[in-house]
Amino acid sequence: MKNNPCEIVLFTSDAEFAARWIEELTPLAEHDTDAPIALAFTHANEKALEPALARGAVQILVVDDAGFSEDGLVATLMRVRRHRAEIDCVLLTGADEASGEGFECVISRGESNYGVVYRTLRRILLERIATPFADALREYVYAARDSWHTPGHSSGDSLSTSPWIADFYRFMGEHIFNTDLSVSVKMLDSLMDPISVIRQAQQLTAKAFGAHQSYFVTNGTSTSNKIVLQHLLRSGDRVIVDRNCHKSVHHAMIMSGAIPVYLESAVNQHYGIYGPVPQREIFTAIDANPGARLLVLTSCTYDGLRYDLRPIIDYAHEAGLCVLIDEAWYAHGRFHPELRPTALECGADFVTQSTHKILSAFSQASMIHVGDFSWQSARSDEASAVREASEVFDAAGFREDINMHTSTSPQYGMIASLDVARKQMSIEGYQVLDRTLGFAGEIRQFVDENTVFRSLNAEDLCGPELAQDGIRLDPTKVTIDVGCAGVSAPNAQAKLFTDFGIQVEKNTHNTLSFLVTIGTTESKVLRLKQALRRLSDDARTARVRAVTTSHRDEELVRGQDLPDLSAIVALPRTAYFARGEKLVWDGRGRTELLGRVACDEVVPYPPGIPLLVPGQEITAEILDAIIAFTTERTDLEMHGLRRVEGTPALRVLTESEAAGAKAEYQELFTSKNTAPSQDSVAAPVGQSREVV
């Protein structure tokens, strides 16, 4: 870190004072040989503030309040936070008293002991870059204590001397084993009940991501979603949810016994991509379901489409709904102004993030962020005292929900990776994301200017149905249309892998999706450009050959239609836990399946969006899509299918089970005096789709 100075900028219009301040502090930094970081002091006036904030090395902004009104000071702080949410802000004041609200600390402008000033600024920065858990883990490993506890490999000793599996030990490396420890090691804290280094790491995480509280999860955002929904929902609670949320959200509703009010998202049939739910459909669903408990949306989607969340969250809060935003694909959003605002900044109550997807954490490493719930205090009646966020959010109850899903033997290397990933984004997030966004733009420009393919923007992916909804595209998700050149995307994906050693994130029938991360390098970008140019040249050659021979011999580029959501007629929990029966879809079985009620989710993966959910009626359109995905897209997994003597089948409610389940479902609505119309039950708000 000594080779990468951390810049501390004094923001003031008093050039003479700034010169003296820098002159006094710079020698102290130069002679501080014990510090693990190097501090550099600079000055910026009003004109130079924006360029200063654009420098990734800037880590602390010291704001001189001389010449500022109170409102002007607040406006300046907000301006800085909009551009660089992660840096520390310090107030330099000549006043006898100053609240310093919103600032990390206050320093007197008249302080004559510059050693105190220097140490204060250094302490602020050292606190931010600390990795309490990762440091404790490293310290324990290097102490080389004898292991008389789990796990059985005993820091890898069972492998390192084995003639049969020592090669695996060498392949994985010693630290993957000697950091694999157990709850017996008290100095490493407990993920189930953190009181020391894990707790400190989570507190630093909450500050970095702008949360009221943050929690580490070591078995993925699938589990994070289940934890939040378990905490918020009880049997019979109604939840307004994008039908195209990740399968884990649907699993959580099965476990809780909640009643889903499914929102049908926009769909781009041409590219085979699910988009966000139109804003008007969300508002209509909230109005039509006054007893609803929760709104669940995904932002951004697998393809990078982001809602304009502020008006949606405000509308939900006004109606008394909590809001969970699945930000599995957007953990990086906080750390660059081009990507903000994040869900937390828009007022979300819970946010789940896959820290591993774009940041530097291990696979399965996830976080849950909790908002401040200030909207609930604002809605409390006048006779009630305004409640603190800690009273609104039941932290003890939430901890129990986490523990119900958390292994008592968590992977400590994964916890450390969450700690380190937070540190990286806190200290260099802006810089690495600036580079990442540059790579993404470079790839798009290359595709559009040098190939027969085209990169797709938000308008291409959304279409006219979402034109007025303020949908934005996360630039790190680069989707390329290869079908426009007559190229099959599955074939292109296979060719990229076999001929060029490039693995893409996903594909549809005519698009390839590339995930540009903070680990993307110039060499990787160069190799991708070369590969895409080769694919483009091959496509041009095929076109010329087709014209010359008066026929097209390339494979027809087509995809499966994405079906509309059909009637939900049974509680998902009831349908899933029913015995049911298995029906195949060949021959007579196809006719028998139509109109039956599904017991299982049927989910092509990736992206993990269900074609069928428990409690849903099976239509010909849905069955055709399942069959097409199963027979024509062998590159995908299909979750939820059963087998009867080797033949694919679906598990459905028996006729008697269906009658009881439907009656139960109607009774749940009637008991709350909010009996739904046939449209609201059989076709939740937003069912109709336009082909875009």
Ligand SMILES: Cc1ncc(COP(=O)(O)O)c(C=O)c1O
The other form holds:
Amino acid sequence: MKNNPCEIVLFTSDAEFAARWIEELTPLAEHDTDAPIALAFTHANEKALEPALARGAVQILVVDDAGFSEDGLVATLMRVRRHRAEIDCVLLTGADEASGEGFECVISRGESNYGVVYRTLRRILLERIATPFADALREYVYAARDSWHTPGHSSGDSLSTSPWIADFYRFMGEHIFNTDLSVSVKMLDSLMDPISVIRQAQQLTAKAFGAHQSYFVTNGTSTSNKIVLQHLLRSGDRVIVDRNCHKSVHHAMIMSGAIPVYLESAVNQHYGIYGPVPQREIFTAIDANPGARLLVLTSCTYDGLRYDLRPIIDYAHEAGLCVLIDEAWYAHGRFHPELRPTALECGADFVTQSTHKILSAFSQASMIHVGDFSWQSARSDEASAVREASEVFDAAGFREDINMHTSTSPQYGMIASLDVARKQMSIEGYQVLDRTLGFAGEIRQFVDENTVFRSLNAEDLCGPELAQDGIRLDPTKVTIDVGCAGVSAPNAQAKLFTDFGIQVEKNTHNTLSFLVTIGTTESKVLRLKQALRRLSDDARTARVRAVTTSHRDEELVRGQDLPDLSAIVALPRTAYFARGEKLVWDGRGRTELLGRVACDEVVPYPPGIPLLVPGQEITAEILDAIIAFTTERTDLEMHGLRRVEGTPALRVLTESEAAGAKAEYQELFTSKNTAPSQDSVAAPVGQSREVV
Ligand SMILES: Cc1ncc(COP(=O)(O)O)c(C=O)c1O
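I would like to compare: after the form predicted on its own, may I see the structure of the form predicted together with this ligand?
Once more the chain from above appears, this time first in line as the rest of the complex follows.
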């Protein structure tokens, strides 16, 4: 009996035909001892289609077009795609000619050679389960060639033969070292100029994720974001961007010299969480900045809140803006109907994903997906110049931008893990996510029914500002309110770690966030429930104690108010590259800092949302927040602080630098806020445009 059953469903109303089809194909599968997969053939009629698609083992749907009009066929395909984007669809037709658009291939209903039918279906599946790069890597390792090239450890031999560090070699395992190779090994292709196995792996990735093109990146989405922004922005270009986007987006703006137009997120002060940006604010900013080049949003956020992206992306496109959606936390979205639509499915032009955060890839493994730019073709069409996506997207320029940020010595194991993570999602993504969503639901239900805590839903996290915006919550990000039971979340987090060996993803002052992933197991869920019950019992006892000693619960969970973030008054690039001066905030420094312009990004981490970005004016509220974060939240890191003789300080523009930088900013802001010409809209993405 072979492992890995793959079900192939024939969707037809002709039961007699289906019976013959199954009868002919089943023995061929049984006798195919060479196949690494076991093909099983079944039949579904109209009523049974959705139940069939809910079976994880279904990998191919063969659609019999008998009785379908052209439109009916398209509608059926859409119906299938709504449930399962990743499976292959094959058209079975009695017609002499069929366009087969949207189908993997076409098979004639009259085909009497079932051997050919079987091999065609088998080939489709084998292509999907292939991992060209990972396979080549494994093959190379087993070929046991002598290494006369980098890296210097030479397949781990410098470690395994050392009396001092052989223990590390044994601990890490031999394959960590013998898969650590270099670009000298030609059969492993090149990440910077992929022509064989990496290229094939990226093509399979694009198909699985529904992209026009996909690229592997080995330095995280931090780098993926920088690549995309570098590609799209030129000095002085205006970019409409969520102020609370990841720091890498801010870094990219420093590097490009672009002018950010910041969108303020909705803030949930009660839980200390920044949410998405209200839709009307996005539309207003697009209307107010007719010359803008790009819109950048994060969806979903760290807390799992995701936008209703379609109307936003359509609005941006109509105004001529490209759209980058940071899906660092949403690489799984494509593979389960409960999580869709993804940003690409909503029309995004560029999507960046931290494959490593959610799927089975090593840390730092990330992907950039590129959309089809059909909106640009349509706009060009209006200007009577029909353009294909390949003309609109400057692939050669994008390759240059990727290469500028790519190490010439990438980690081959990481590339292989991207290949394997794609295979997994393409073949069993639906199944593993179904299990994951089940676990997430189980944890929420347990918390709500068995503890004094509360699991939070989208409405709890968003607040009224976002009520009409169709914001949804990724159920795999489970946020639990422990403050409602008088428990301080940092204390609970520490207790979970020390007493129960459980490391949470993050916490605020009153919430704990758990990331339920495709690696979550029943045992982990069991232990988490046990720990939460114990914390809950302790909280009940503490409550009784608090009442008798008149200790107020709120004191235990008093949070840090998230400040309103002030405007920028200088170009981030100018502020960052200025020499500046460092001012401490104790004594006289505090008053001196007010009204000054920040040179650095100052970011409490987690969650990594900057309190200050370069060019931002320092207000009393922000300074108070920085001081409070550094003195009261010792559990957080604070990036971007400087020191003067050991005392924390901020780097700010000198008075004279500030005067020059503010004047430059004013001048740029007014001169660049004009609508792009039709020509500039249709210019290939990534090429320099003249925005007059
Ligand atoms: C929204 C967002 N974008 C990008 C990143 C960077 O991703 P990576 O850690 O893969 O570099 C993060 C990391 O936390 C993030 O939260």
